[in-house]
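Single chain ahead, by itself, as structure tokens, in the form predicted on its own.
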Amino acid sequence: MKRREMLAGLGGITLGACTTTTPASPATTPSTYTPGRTYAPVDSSLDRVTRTVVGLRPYRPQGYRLEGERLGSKTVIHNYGHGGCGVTMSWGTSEAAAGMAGATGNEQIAVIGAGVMGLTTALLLARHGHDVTVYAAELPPNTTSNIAGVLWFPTGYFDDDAVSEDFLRRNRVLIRAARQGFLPYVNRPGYGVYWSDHHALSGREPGSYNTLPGGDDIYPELQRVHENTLFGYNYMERFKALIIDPDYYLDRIMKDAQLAGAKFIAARLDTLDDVLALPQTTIVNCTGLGARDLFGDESLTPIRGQLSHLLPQPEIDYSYVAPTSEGVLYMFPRRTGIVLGGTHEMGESRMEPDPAQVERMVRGHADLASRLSSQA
């Protein structure tokens, strides 16, 4: 048998059930909107910044890789390349990857990588009775997933011109499964998952509008409006969105996986030979950007993201993404603090925080906050 052999049929074991999808919601036009609440301004200033973090999103123009591959005597299930939506898509693609791994018939399964994909896949496999061992150089709180925002909104992880129709069809189903996976954790003590009143702002003019990723019906209280928008933008999509705080969430998911029987081994796998030397014959690859070197995936590109955290403001219970003349800004509230973001540097791998970006985001969010008083 050749060392590498793609297992197209294996990928169909789980995803073949995804061929029937919920019909897409029709595009809608803006509705009349009267704010039923007031918005407290974010207190954004440099002296309130508690930390600034940098992470590299594992981006593939053709979308995440979710398929099986035969390497000599081993079967490798790939589950990586989710761009900035690893946490968002974790329950969807991890459930599919766990199903493909289980279908190999092997009781003992290795998972490589302990970011959100590795943790979720290990948890699902352990709950299904498999003997699971996770191998990772870094564990929470030191993974790339710990750097993430996270607003649950699956977008920006593929190039429309590079992705296949088959990927889009399956992706829509997995988006809906991913959202469903988070719902049992909302407001559950210790998990850091809760609803936010979210606002996607833009300068869009009236016209027809496409459905949101996965279908409009999975975004509660969705409204599209051109009047009375937050900060006075031309257009706003307002809906309830999930905020996931990885500072809490990843620790709890890892503990859940351990309680279900998964074992964790600190191990640095630098080469494909290191991977193939693992004792398990079924391996789930959740290494993110690491798959570029381990498995030769040259399509993987890092996208640098930088976040600054402000001191907590319990009164901030809304979120937003807003374009400005100096770049996009977004704000997500957490119990641990207010997350300010808005960087997207394709192909950039620097891990040192950029002071100029900290100043831009702090100043930009302060400017947006100042518009609230003029709207009052």
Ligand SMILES: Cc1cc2nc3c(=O)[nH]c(=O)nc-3n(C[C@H](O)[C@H](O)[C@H](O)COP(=O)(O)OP(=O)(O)OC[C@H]3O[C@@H](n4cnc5c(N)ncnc54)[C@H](O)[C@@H]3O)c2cc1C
Given for the second form:
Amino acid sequence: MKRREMLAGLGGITLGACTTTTPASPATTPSTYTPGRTYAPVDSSLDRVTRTVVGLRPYRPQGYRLEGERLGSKTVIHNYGHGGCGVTMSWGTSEAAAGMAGATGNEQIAVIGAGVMGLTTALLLARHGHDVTVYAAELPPNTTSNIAGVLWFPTGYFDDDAVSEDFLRRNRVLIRAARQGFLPYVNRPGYGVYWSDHHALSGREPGSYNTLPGGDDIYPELQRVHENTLFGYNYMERFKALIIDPDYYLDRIMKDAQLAGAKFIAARLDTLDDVLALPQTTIVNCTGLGARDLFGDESLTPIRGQLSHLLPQPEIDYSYVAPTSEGVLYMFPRRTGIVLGGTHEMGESRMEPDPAQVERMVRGHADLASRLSSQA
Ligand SMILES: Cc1cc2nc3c(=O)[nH]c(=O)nc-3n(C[C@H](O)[C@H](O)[C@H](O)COP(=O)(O)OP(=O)(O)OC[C@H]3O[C@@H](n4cnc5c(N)ncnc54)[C@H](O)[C@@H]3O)c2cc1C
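Previous: the form predicted on its own; requested now: the form predicted in complex with this ligand:
Once more the chain from above appears, this time first in line as the rest of the complex follows.
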């Protein structure tokens, strides 16, 4: 069993996050890739950058916290600490958290936080007929969840030196539930969820490969390729992946939660006493990195990430994650622009964009794009 998650650089932080090393199987090792399609180059230049954003991934080496805790007269269900894959895992862990909250038997439930976890949990609880009130210091568009890329890919949210076998077993089930949760939203007008031809590139030599997180069967059209790869890398995993535009998606699921009856109150809870003073006796904690101060979770560490958005290119319908000599770079296409990423700084909380990183990413993606013409 190989469980190590390589710290590398996606919206999460890994490339080809792995669970098991197995010999290549004929079903997923064709010798050509994406027959019949062409790749338009990303037009990556500084004068096409429309905005650069910074966010802090709420990382716990031992993985997200998903459990109940009795605090005074309250039951608190924790659902936070999803590192670089909170959007990806949102339907999985929120369904579990909502189930635990519902099982307390209380009709009135408080949710703290209105990022992707708080919104999804509130939506699920409201749909199950609970009287839900969300308390949040920040609402969309001002949450970390709004900053995210987003590629649906469960990676970058634990260190296998710190994670338990129990966590991994349960996590596999939740990954699959998380994916299932997004499927009804694909191409639904206004939600910003759609398929992309995704390419995970690496320098790996032939011989073995890692099963993708949650199982290969949840990655449609998966191909493992050592020849004719995008940008000429040694190895490529190509599959259909979901891209989620959080600016559209979070607005819509917040509206859905409101339509289902959830109420939203803009409020920062500064101390545990503030939490215990809430009128509801069942509380779901979806505060992301905020749980470090509010619940004293010292294991939470920020991982700083910076993304630059380029002007839209409707012809770009593929995405990639690529290791380069200057770090891992990734590109996700949105209707509103092209998202360039490739930074992760463990323990760093600076929120100002770093111009040197903007230049590095824009240049790095331009270099990759130039390889397309030499491949043609
Ligand atoms: C650059 C970058 C790229 C990323 N790319 C991806 C990706 O491709 N795929 C993916 O799945 N994930 C990605 N992520 C990770 C993802 O953004 C996070 O895992 C996710 O946003 C966590 O969601 P959350 O709801 O737990 O936290 P948040 O979105 O941070 O929401 C927390 C909520 O709690 C509230 N809160 C906090 N403290 C308090 C308090 N004391 N009182 C009241 N309210 C409080 C906040 O105001 C907010 O409403 C990326 C992150 C970054 C930074």
